[in-house]
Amino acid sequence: MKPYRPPSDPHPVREKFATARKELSSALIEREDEVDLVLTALIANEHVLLVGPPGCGKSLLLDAVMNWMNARKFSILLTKFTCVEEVMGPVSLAALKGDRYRRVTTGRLPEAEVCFIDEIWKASSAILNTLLKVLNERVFENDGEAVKVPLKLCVAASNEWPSPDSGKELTALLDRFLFRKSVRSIGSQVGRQRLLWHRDHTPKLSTTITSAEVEHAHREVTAVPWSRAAREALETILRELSREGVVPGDRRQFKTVTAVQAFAFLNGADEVLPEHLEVAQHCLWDAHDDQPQKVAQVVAKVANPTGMRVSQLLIEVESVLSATDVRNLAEAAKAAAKLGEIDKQLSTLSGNGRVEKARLYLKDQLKKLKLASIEAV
């Protein structure tokens, strides 16, 4: 996604969550895309789901953004022996005694106003049941009181995707989450090197945000305009997903346009552009096969086909470095041709701050593998 980029009449709830997300994207390695995904969803007042491989940085991104709040945590790890006790609190002794069945919510969920529920899929039917409701309508049914639930932000973390033979309860609380993505491990050969031989990769955030504020933030985003650009944009976006035979719901497709003003909100811009679409891929598809590779290739290229181009040309980049043996010349010399092939590429590119980003990359990468042979020798 786009990096920071400092907002034309500076706010000081923006500029907190600006300073935040360069904090967040420095600390953790090649996690720029989940960090955005996360303070978008926070700003827009929705939720997010993160599937990946134990061990990705999905715990220390979610324990931060919750650190960072000034609110009211719930933070539980789901087992198939959790009970609905452990979640939405205990039932009432005393309340018992006066024949009603009411919880004590004290520290639990329904009280809480940023949530983060790990492997969400272990839960038991009755805790999927009850939280549908939570999730959705941000309301709790306590002996028949319907509760208003003050949650701004649940994110939810698994190992795995739901089964497509997983049934109706675990279909419908997946799509309680708007910001849907796949996390992979490190890929890049410089991330590598970042964790490995960087021992401490905790990020120190500099701020803190409150719920007002966030709040504050949400009313905000909910003025941004649309650019006209940008509406033809989402409109063709839908036409050719029809095409491809992905009809995300009426709901979705509401709730998406909220969720584009936050992120141009996040990017410091002060109207919906179409490279803001950008983050919709994560938004407009319901199966989680294929789908989201189908949205994803759209969104790019309706949106934002530059930074579409320079993704392809960053993971040429890597497949040459991981190939090259810097200790053999010939091959150093083969290699450092061909990523001087990608930066002429990356030089015809513009209107993007992705461009720049990734040919000062390359150029690094390209100094990096000059001295490592110059060394061998």
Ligand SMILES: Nc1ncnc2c1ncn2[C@@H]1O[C@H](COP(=O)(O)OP(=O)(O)O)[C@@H](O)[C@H]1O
The other form holds:
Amino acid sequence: MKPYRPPSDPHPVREKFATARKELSSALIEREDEVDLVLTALIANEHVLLVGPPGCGKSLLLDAVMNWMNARKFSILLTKFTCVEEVMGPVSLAALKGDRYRRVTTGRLPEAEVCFIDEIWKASSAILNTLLKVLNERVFENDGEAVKVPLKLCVAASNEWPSPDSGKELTALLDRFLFRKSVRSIGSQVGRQRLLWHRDHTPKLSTTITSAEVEHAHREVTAVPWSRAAREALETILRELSREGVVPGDRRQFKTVTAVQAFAFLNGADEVLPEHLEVAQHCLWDAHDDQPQKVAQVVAKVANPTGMRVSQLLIEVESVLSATDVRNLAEAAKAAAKLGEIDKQLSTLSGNGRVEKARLYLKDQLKKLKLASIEAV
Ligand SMILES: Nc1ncnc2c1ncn2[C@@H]1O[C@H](COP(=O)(O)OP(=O)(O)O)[C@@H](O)[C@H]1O
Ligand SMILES: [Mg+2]
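Instead of the form predicted on its own shown above, give the structure for the form predicted in complex with this ligand, please.
What follows is the entire complex, opening with the chain shown before.
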């Protein structure tokens, strides 16, 4: 006899996302935000770009998400020598004989449902132009014919941002990514120890997800209602940003609405709350130099998302720890008091799994601090 299953599990796909989110975040060190961003992009049907120094786990994360997906995939590491054929497919010799210039796209980007483009700014002008169309219009011109591509998600990585004077094409491509984030190296001492003394950080995912399931999730996402408070918060954020001189384009603003719904869905919420605007910090800027920070500040001030406050408090924890000589009893006592103060602030937050994790971490650090100063005596 088959085991009994309840007749309808309301959110089986959502559960898969929740599980993958947990498994990715626990394997990768200090990459919770990046994991959230990539999964949100996937259910929002948008593209995501991660920019950070070499070796900070970008490929580890993006490869893991690609592997999670049971879909047609395409991955490539671009160099300045990469030619269009490698990305879009070789020109068909049979067609050439008939004076046609048609590409054989089997196994290449035009047939992929999900793609990973590493070192994206290395793309040649010819590749950039085709990429722009594929990413934005989801269309590929083959022998004069506009072919619809099945692409759902493009994840891209790079070690640097394109410079503002690097040309229109790069700026246009940068704009095709709704979600864009700088990735930092591991910041905490505990994180660094984990990096050093665990030999395998590859995420092991217990599920896979199909394109049909992603589509299903996307449909649910677009139906998540916005609470009045969240609507007002988004409007306030845009107003305040404009006062600061940050005016994201209309398309970006429009798409941010679905992005925030997707993040609410990922968080298991049934309506969009101001809290979920946290993810909009990665959508609502144009220039990468000083704007992301401004946007983060405005979002934090207006929507007050728990996740952002936890991150800020954790940065404070690290700066207290790194400035403290534990063998100096007075210093250690002062640090312990400061950590206690931060914990008090954390205890007022709720509704986000990161709060508990942060508090456990803090408790652990306090214990270590006390032990170290006892040993010093
Ligand atoms: N945040 C992290 N969590 C776990 N492992 C990491 C992290 N950052 C770097 N590593 C380790 O360093 C290796 C290189 O990371 P990789 O993803 O190739 O970097 P990138 O693509 O950013 O250049 C990984 O395979 C992993 O072993
Ligand atoms: Mg890499």
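Residue numbers count along the first chain shown, from 1. As the structure is a prediction and not an experimental result, all values here were calculated from the model. In this text, the rigid core denotes the largest set of C-alpha atoms whose superposition between the two forms falls within 1.5 Å.
Taking the rigid core as fixed, one finds a CA shift for Ala20 smaller than 2 Å between the two forms. After superposing the rigid core, the Cα of Ser59 is displaced by less than 2 Å between the two forms.
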